[in-house]
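We begin with a single chain expressed as structure tokens, specifically the form predicted alone.
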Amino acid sequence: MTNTLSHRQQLFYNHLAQTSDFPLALDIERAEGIYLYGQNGQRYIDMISGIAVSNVGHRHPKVLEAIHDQLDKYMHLMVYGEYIETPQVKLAEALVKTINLESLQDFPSLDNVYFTNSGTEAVEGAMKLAKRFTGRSEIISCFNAYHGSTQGALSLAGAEFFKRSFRPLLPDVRHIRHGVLEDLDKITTRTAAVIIEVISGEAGVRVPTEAYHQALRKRCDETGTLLIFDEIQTGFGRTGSFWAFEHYNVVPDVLLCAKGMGGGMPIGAFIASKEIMSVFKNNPILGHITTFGGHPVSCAASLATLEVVQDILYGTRGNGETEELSVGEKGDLIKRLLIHPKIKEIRGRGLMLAVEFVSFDVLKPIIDRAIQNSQSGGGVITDWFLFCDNSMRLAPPLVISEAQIREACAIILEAID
């Protein structure tokens, strides 16, 4: 460490674990809406969410009061599923509704909640469950996914960089490209599951097609393989509807969220059938088990993010304002406005956005400069993903205004010229 670093710079790199050689070490003092600030008084424009976290913004309103409300009555009570706890089951009531929509009703129900800590304890435990329901050990998931860092979600990553540090791994996974169709043939009747993203992510935003879709369902019923969902990143009102799966009229076995999901708290649910549920009660007793999964301010935390996003999809801002424009509407203007010779293409669906340049030597020092704009008191935070590093991540806050739209995608172009 070298003199010019602060004293709090210092501490952070002394006893924090680091995961890179490069963090971006930014040192926040508060936050708010859709912005940061810096212990020198800069602004940032969070165009990350946290990484797809801050659906709401931070530091909601309605989210606040709900966690000091529920801190005045309980936090942790009892290991999961001992005690009726008001938080977890008016949560898991209002998930399971955002579920079974009228549009929806010749799929299956999906109507028993599993809340974990995490996204990745979500998909350990859709993993445990899928194997003990159909008896099966495949499991089946896409190249350049990604699903968590823990050993069994880590098995199913799309790419051998992250992995081979790490085997031996979890056996019998196998891969297949998400949205090519000649792919399908590689479920069988011994394929436990398909845990796939909706839209896949960290491959940078591939939005798939609707017969790719139907098709994937429909092989997953043909051999009765468990079709999971992973919306960790896409839930909560990321593309513009609720969940990204209502985008294609399918509706899985298994459903994953996490991140959006709790305005900032941690928190994640896996979602099934009863009857697929149910299997975790015997052959062994509490076949799943977590201490803090579906912890009272988190649950808490959770269902007003969930009224808020509702509020914004299908109502107001939530905060009694009437929004000025849908979430498709704002990605379609971020894609209007970032219109640049050096910018190829820009994919996504409402404020889930992957804008393409020529390549990571290119993408990095506009990161970097959109930060460092900070100093004149207007800085954007932007990043690029695991498995696509030539294209900048672009998922703001659903609360983001028309106004703040349109300065944080010309800081963007002043960073890029």
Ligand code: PMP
The other form holds:
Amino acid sequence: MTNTLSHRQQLFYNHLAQTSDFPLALDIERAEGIYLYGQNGQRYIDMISGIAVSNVGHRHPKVLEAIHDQLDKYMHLMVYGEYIETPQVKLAEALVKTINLESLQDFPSLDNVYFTNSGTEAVEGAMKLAKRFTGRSEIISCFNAYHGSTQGALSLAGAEFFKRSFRPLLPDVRHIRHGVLEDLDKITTRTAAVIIEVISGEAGVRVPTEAYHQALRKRCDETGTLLIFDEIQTGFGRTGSFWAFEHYNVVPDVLLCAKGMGGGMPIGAFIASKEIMSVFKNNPILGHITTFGGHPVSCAASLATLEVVQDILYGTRGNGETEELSVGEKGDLIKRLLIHPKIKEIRGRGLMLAVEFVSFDVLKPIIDRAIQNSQSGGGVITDWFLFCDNSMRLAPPLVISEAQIREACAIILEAID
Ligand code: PMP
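Since we've got the form predicted alone here, give me the form predicted in complex with this ligand too.
Every chain and every other molecule in the complex is listed next, the one we just looked at coming first.
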């Protein structure tokens, strides 16, 4: 490393494992609400929420309070599932209530929660659950999907580029095109599960029709296949309803969540009916175990997060003011503000958006200029997608205000010009 790097930068490059040669390497001192603050006081607007995590903003006071309260009681007590830990049982009850809505009564009841540490672990658990419950091995996921980086979840990734060097991975994984009705025929009585995002994230935010998800549900019912919705990005209010499946009037057999669920703390879950989940109890006993899954401090943070998200969606918008725009209206405002000849299309729902440019070569300098703008005290952090590098990722905290949206969009437009 050259001498021009600060001491912290040298430590970062020398001692932290790098996964690319061009990390953003922003040096952040603190974060609050929608803002990250650099070591020299630069203020960045976080328009990606740490990749769909900080839905309630950074360091939401209610989340901090819940964490402090739990720290005063206990942290880790025992491996998962042995003791009755109040934060876990309260969170499980609250999660189950968000899913089993009266309007969706005809669907499977998802009343049993298995807590994990991360999204990819939720995916792993759900795959094991589906294989064990159905006695089948084939799993279907979508081209251009991302479900995690552990070897099982990586097997589902819909791009050979990411998998080639790590083979052999899981056998018996097949892919279909997201949102394409004709491909549903590939789901058969051999298929244990279909794992799919309701709105696909890393493919560049693709929003399928209601007819698609209804037909997918029907095909899974016909073939005895478990339908697993990965709501790791779309859940916890991101698309304007608590879960994205609510837009489609379809409920899965297994629901996955993580990311925004912890309000900034690490936690994930897979949720199913008690009947399905009970297969982990025998043959073998302890069919899925974890030491830290459902950490009490993460569960306490998550319950507070859940309540704040509900408040944002259905209550006082999380900041005590009732005048604020809804999540859907905030997304619509961004779509109206970001009009420019270089923008080909804006896709998405709620505050999960993709702004399409003609190519990565056009987009990348725009992203860089928007962040660099922070030298003048007002930079904006955006990103692109794993499988769609001509589109800008926009997924700001749901608590972003109308004025903050206007400011962020003005900086993005300036960066485009
Ligand atoms: N599923 C989806 C849809 C995701 O977006 C991600 C993370 N980007 C994961 C699973 C994996 O989650 P984690 O990084 O917490 O393992």
